[in-house]
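Presented as structure tokens, the chain that follows is alone, the form predicted on its own.
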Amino acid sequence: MKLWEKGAAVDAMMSEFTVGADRAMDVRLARWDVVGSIAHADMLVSVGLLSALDGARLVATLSDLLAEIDSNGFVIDDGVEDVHSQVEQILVERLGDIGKRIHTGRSRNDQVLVDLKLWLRHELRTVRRAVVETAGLLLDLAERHRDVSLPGYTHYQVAMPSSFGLWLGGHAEALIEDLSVLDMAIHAANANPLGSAAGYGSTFPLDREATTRALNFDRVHVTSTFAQMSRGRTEKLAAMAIAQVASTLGRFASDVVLYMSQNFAFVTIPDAFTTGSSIMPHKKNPDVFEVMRARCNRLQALPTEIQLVLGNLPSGYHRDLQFVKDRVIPAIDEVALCLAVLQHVVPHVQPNPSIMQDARYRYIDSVDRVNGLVMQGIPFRDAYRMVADAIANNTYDELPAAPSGAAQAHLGSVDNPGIDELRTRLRRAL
């Protein structure tokens, strides 16, 4: 069944090629297609395009279908083009001609738009909650390990003292910042396109504000042309949010992979979270974080992929836009999976409390030595040269130690990682 069929035979290869993965993706949109149809049916009754009795029967049948979807899932039959066709076919099977009235004042263009926006709004909010939970978990771990020393590196060279509190807090803060990008994407999805029809409105007296209220959108797309142009644009903004979160997760995963290597030995992971080698008995590989890094790196390509689909399209609907759907839906699943796996594994990452005893960190407090000399009245550049010469001449241990009780007291430093401030920001984000 195809809603656009006019009786002429359709070439089978052409049909399969143009449908692509739509049926598989549309199953995910089914409940939202029904939700949108309920709001549309109610609106048709309110403007006199559908009798109250017919509207009530449509809404009741759609409500039953919604309950069936939530309990048992949804199947698109072979030969049925998409979710919209399947839902309408079910309505016709159960209600006869009344079911055919559901498409009044609507096009598949605004129908798929409302499905996608409702689905994206729901799924992005779910991802947002997972990001908040993950940031909170990292802050809990930062608090637990705040005083465990960790060498800081720049250019892959030993730099200055850090701590696990500072490291974990930094990744938590990145996730808190990522929430603003997610909020941008959620805002883009939170606009009602129903009533824009094929992109140029309708001669029917539709009440677009009524469906906006019914579907709890925070606004209506004013122009029918922009409503249509939001197809692809909304998904691209969602992809940018996904990519931003993936960037943060991927960077954290990369840190753990590095820190687990024997050359660093900053952290350990229980055997249950590692894999082995087929020929090297000693190997314990951090595959879970390597796979997470790869998944997250791949997700960061998503905005570019979508932009390449949109790049040379004029305004109006084009079939090209269908091939954005089968990228953004799996991508949201994947970033949600990465967040869930990180929450499952990261509490088991154990810091090494004796890292700083290694001789390679002999000079890691050189900046503190410089600052100690400055506190004694020596100009900074002279103090810097004195410490550099002592390192070069192997007389570093003869330098005055950093002042007793010296601490990095400012916000965001080793001795004051700002965990409470980050918790406050996270609470505000809720």
Second form
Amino acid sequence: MKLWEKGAAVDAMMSEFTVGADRAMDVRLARWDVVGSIAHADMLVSVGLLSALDGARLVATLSDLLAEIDSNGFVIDDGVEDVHSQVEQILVERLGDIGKRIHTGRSRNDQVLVDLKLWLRHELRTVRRAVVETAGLLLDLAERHRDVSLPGYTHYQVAMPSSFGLWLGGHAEALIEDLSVLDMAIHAANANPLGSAAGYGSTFPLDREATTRALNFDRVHVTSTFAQMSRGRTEKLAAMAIAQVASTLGRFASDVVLYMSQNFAFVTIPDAFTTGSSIMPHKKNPDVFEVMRARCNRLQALPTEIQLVLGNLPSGYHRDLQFVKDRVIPAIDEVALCLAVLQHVVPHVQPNPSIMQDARYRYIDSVDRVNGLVMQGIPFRDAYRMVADAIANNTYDELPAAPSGAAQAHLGSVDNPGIDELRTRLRRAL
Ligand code: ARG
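Now that you have shown the form predicted on its own, what about the form predicted together with ligand ARG?
Whole complex next, starting from this chain.
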């Protein structure tokens, strides 16, 4: 039985097609549907649309249900369309006619909106914490191997000396910058849509500020029309944040895959984190970082997928919007998983401390040699030519030594990667 059934039988194939994966997704929203319902019931009492007694019984039953969900999970029965229908059905089963009063002054349209906002706000905050932790772990590793040299490449060609401090600090800084994108997404989710009902408000004197306070939203969506338009938009901004974090993680993973290749040999990971080959006995493959890269690359399609669903929708509710849910919910799980796995393996990334001794890095300090001549008063362009000639004539080793040392190192260079500054920023972001 559907909430909206009015007597005529509903076609089964049509019903299955329109519900799609929604029931499985809605299970994830169940606790937030109940939290939103408690705020709604309290508000109905405060404006006189529900008696204090009925309100108290509704809230008590919803609170029990919340505890049940938190300990045992939630089941949507066969034939029940969605979480909203199931929660209402449970209230009617347990409270009879009182349960039938809960839907006064609301619609499933603002119900699903509030569920998604509360769920997203919670999940994005969890992702944010994981991003902070991951950045912290990268900084720990950067600190530990701060002064271990690493060849810097441009165009896949040997370029200039770098260090593990600079490499890992760079990826940590990217994650710290990504926090502001997450904050934007959290801000979008932190507004109350309740009271917008089907998208055009209600003739009841609903107290939207009361539900805003009760649900700890930082503001109310003012117009019921925008509250409804925020469906999909909130998810898209969340998707952009997820995609941004995924992009950062994917690029780090890509570095590790490359750096583990024997032709680079910058890093190793313990055998337990590698996979083997069914035919080549010597193999120790970096699958974990390849899979990280693939998952993170795939996640970056998410904003586009959502945008294509929203693209030409007129304002107001459309069932199309349901088909954002089954993309954004698994995507949050996916990015959270990637962060957890990265936190698990990152501390085991081991630098190769002697990589710079490889003959292919013979000229990697050519810029420093130029700088050495510049320090002696030679104009840069002339010094550049002198070093280029020395390389061509095989007299490179006779050039004056390069200026070096932390004393003259600028912030963000090999001798001063700025890990402390990044730690300060990370602390501030908490
Ligand atoms: N499952 C629906 C969704 O995600 C719930 C809202 C249904 N509203 C409606 N008017 N059919 O959008």
